[in-house]
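Below sits a lone chain in structure tokens, taken as the form predicted on its own.
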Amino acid sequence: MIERLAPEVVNGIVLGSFYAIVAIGLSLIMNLTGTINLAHGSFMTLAGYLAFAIMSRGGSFWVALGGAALLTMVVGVAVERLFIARLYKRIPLYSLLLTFGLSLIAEESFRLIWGPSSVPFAVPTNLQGSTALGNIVLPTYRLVIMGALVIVITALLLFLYRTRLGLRLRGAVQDPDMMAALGTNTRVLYTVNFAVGVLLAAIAGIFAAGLLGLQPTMGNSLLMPAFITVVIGGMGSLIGSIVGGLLIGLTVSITTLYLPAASEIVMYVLMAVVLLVRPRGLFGEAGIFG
């Protein structure tokens, strides 16, 4: 029994980590700027394709991971400055429509440049195969992903709670007018905040490319579960995004094992149950990262 359940638990943790890291990026952007970023999945896909391009020219997987993530962050900052920043003072519907349009443009651009089908995104040989943990055999790449995403999330929490810039970001979420009155350039904070969100999406996208396959719709397929993660965890809570992501990942994975037909809808059922009990989500606080 444990031999069957353990791989699904690992799969659930990996899947939940993806949802959590993407949801954290969405939460960062939504809570500070009020932007519902429907182009978030496109940044994930872009990072995957950039990593593929770097590896196609002889770069290692880890060089591609760092280089593609940083390049995607630069693109994200450019998009934020040129387009999204102009809508910060307007109602969220404008930014929602803008980012939806950007996601459509990006998806078609990916098809034109790299084709409509999956590209052969290969993970390094030393990350392939399986690793035995006692009597349980688990995929090595999934274990690496799980460890890497834990490191990324820990680094983000340390940045937000232990650095001056992170504390200013959290302060701007609570009261941007007060931060501006104290002499803080909130425009810079908005850009840094957006850049961090895109960086998280990029890292998740590169790992997802090796796990799920790299194609133009890859990032958008992870976007809806990430929004559901935000709702379940609670808007404004980083811890809620982490718990919500892991909860969804484990629920979907275990449901796939015992009741495959329900695996597609179980996250929506879970969201409905949580909202009935906690309308703000499990850890939701109005506009505060807590």
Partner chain sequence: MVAGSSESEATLSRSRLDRRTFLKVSGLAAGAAAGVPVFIPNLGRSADTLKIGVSEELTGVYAYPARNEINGMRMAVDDRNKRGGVLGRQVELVVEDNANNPGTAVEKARKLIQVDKVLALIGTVNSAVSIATSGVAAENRIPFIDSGGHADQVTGSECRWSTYRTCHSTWMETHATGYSIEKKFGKKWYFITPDYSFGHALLTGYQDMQSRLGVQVVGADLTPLGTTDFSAYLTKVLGAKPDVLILMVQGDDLVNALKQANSSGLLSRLPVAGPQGELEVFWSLPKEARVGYWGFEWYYNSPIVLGGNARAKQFVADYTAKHNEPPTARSAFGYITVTRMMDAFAATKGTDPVKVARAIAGPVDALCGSQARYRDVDHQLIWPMWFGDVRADGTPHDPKDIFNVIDEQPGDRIERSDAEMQGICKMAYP
Given for the second form:
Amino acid sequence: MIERLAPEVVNGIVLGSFYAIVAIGLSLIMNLTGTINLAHGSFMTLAGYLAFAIMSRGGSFWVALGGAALLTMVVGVAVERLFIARLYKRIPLYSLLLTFGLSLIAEESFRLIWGPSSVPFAVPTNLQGSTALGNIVLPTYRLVIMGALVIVITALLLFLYRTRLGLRLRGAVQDPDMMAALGTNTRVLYTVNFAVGVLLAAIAGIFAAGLLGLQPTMGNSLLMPAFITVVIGGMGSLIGSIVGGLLIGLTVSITTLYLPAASEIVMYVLMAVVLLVRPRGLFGEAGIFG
Amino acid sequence: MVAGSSESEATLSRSRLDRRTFLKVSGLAAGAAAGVPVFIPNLGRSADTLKIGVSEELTGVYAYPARNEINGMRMAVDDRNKRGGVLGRQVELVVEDNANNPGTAVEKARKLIQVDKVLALIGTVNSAVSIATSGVAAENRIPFIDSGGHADQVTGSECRWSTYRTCHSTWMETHATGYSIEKKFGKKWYFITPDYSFGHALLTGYQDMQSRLGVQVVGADLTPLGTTDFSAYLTKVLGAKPDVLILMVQGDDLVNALKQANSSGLLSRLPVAGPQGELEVFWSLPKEARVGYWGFEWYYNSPIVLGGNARAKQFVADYTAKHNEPPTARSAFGYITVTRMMDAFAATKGTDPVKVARAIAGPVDALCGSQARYRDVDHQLIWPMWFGDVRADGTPHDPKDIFNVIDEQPGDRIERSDAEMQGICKMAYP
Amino acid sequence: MRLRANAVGTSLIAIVLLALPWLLPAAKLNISLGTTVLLFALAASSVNILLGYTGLMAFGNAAFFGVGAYASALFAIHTVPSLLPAVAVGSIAGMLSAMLVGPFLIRRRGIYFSLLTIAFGQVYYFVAYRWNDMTGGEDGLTVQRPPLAAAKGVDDAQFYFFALAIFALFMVVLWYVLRSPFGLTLRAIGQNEVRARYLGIDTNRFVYFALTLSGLFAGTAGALYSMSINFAYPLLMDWHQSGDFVMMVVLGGTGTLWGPLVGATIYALGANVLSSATEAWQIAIGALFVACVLLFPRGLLGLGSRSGGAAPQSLAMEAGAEPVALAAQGYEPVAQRDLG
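Form predicted on its own done, so how does the form predicted together with the partner chain look?
What follows is the whole complex; the chain from before opens it.
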């Protein structure tokens, strides 16, 4: 039993970490600027394609990971400065629609540039194969992803709680006017915040490309579970996103094992149940970034 | 890269919003606003060409196969036009993008028929789009040949007098590969099936083979769409000790399953086979996923497929020269489909839709060495299907030549018999 | 208020709509495209009820639209093949589908509400996708367009007028509803929910009614749509479809009676004509969305109003801004805005 359950648990944690990291990115942007970033999936896909482009020009996977993530972040900053920043003073509907339009443009552009079918995104050979832990055999790449995502989340927490910039970000979420009055350039904060969200999406996107296959709609397939993660975890809560993501990942993969037919819908059932019991989501009342 | 290469080729002579149309529209608007009756002469209808409407998934996930179908169609039409066209008229393909969406496909099919006045419709890749388009063609009483949508309904429960199909039905795919798999690997099968309607249709087909061949199914799993980790299933498969694993998952799920089957060592202990391998898909796979035994609907470089068919060899040569890429099964579907449609018009010496539809039935050159015919009873093209494995690197002088055909199953063996089909497809001509 | 119907505008719209079956073929377009415009406009109006009047950012109305589409198709297939009952069943099913998820949605506002509507919309999408036996899964569901009366078939032009009649009926109903005390209450909530609550209005209850009404509109549009294309399929319920409906409202003018129609016309005709001209049409549509949001956020019908053509700096700041009622919801540029 444990031999079958263990891979599913690992799988659940991997999926859950993906959902969590995407959800955290969404959450950061939502909390500070009220923007539901429907282009978040496009940033993931973009990062995947950029990594693919770097690798097909001879770059190693790790170079591609770093390079593509940074490039994507630069694109993210440009998008924020050029488009989204103009809408902060309007109701959030407009940034929602703007990012919706951008995601349509992005998806079709990917198709025109890299083709409509998936591209052969190859994970380095030393990350393929399996690793045995006792009599439990686990795919190496998934273990790597798990490790990488844990590092990313830890780094993010350290950034938010141990740096001045992180402190300002948290402050701005609580009370932007006060932050501005105290001499912080909140405008820059918004951009930094957006960049961090996009960076998280990019890292997730590159790892996901090796796991899910890379094609123009890849990112969008992770976007919906990430929204559900935010709802379940509670809007405004970072911890909520992490717990929500893992909860969904584990529930989905364990359901896959015992009741495959229900594995897609179980996420929504979970959401409905959580909302009935705690209308603000699991950590919705614990305060922002709590 | 794949999409870009033949881009210009697939940029189409369709109804553009040209200046004339714009003037008409603005004229109408002005006229309507002023409340005066507007008379717009019906300018520039090229009555001298024979128009065939093409509905394809030019945008969306099927853009690549869709484009290849069009490439095949264009070759046939250009060739025919050089030889004088049909009924003394040049043939014109009017291409519309159905956006891989049935609703859009319905609008586009109606536009092609009602506005562009096409005399026939061909095309489609996505089954839902095929079914929706089939309905529009029947409503408007014009013939339609589904070039590439595989769902059984098209020539089964939802068959229509006006609808034919060139590619194989799901039933044919499972039966062709079923016979070959049993012959090559044995009678103990394990199924991994995606849990949605296409997967269920495939499973139904293989279950029918189970009773025909006395196959023992030692295990069967339904996987949800978007399954990324097949390791749990693969462990189960090895435990059940089948002769062969039949993998019915599609798209990116298939890529994941194949990669994992390869990296977990399952492939060295057990063959993996499946209903259908498409070149468009396998060309875009990383090498470690170019594995397994698959059904092939057509292949450009195999004596088993092409036999002594000189026209087929010419098609392959011309196509490769023109597109700098060999034709896929999709290209062949396009070629066979439009050729048949043009022949039907030529044979009836007129454009009466019912007569043309009837004339589509009958023997046809399906670019292969074996006999083929569009069948009367359900309008399905009855032609062979092939089986073989994948060469990850192609051959030294042709890296695209990745399929190795080893077996052929005759068309009549793999589709339901006429009698069986009559019970499913109730066809009535008007 | 802007609701005072502009008689000239309305008559002009009526004339164009009545003449459309003759205008479209002359413009090299098919008549059923006109039907699609009407039905998208009706669906967009269902969004407008929530977005434009009640101030709720609904992003899941395609689900109600799709439920209506499937319900009418299934009714026509399995019971009486008759047009009116089928459409009625679809309308009611759409309404019920909204009432079913309503309890989960009504306590949240702002972007939380958007998020929930997206999520619950996807629930319906998955049910349609997975319930093969009933819906045909991804292969879709074929339905023969049932006759209106006796055994006489309804062709595309006749169906256009049938859809137009129902569309007109619903617009009249909407007009009356919006001027009724109920509609005024909705608009009061849209302008300032906190104030409405202080006035003793059980706002959650009214939000629920608004959702119900919205579901009825969307369901009716969907029911007619599957009868128009003789097909129902899961993508009708996808959140992208919801997004398109919202975009139509914004394109035309949020909170205006005819905005959704204008937006739907631009969207449907634009997509149809562009996709015949270029394969990159989706990029053009996306760019249209972006341009609309940045350059004319009040939509086309909002262009002429009050502030003229000047790009409004901030709808959120303009408390009295017409016609975008929800602008006055007390939005500030940042942070938690969940009123719930």
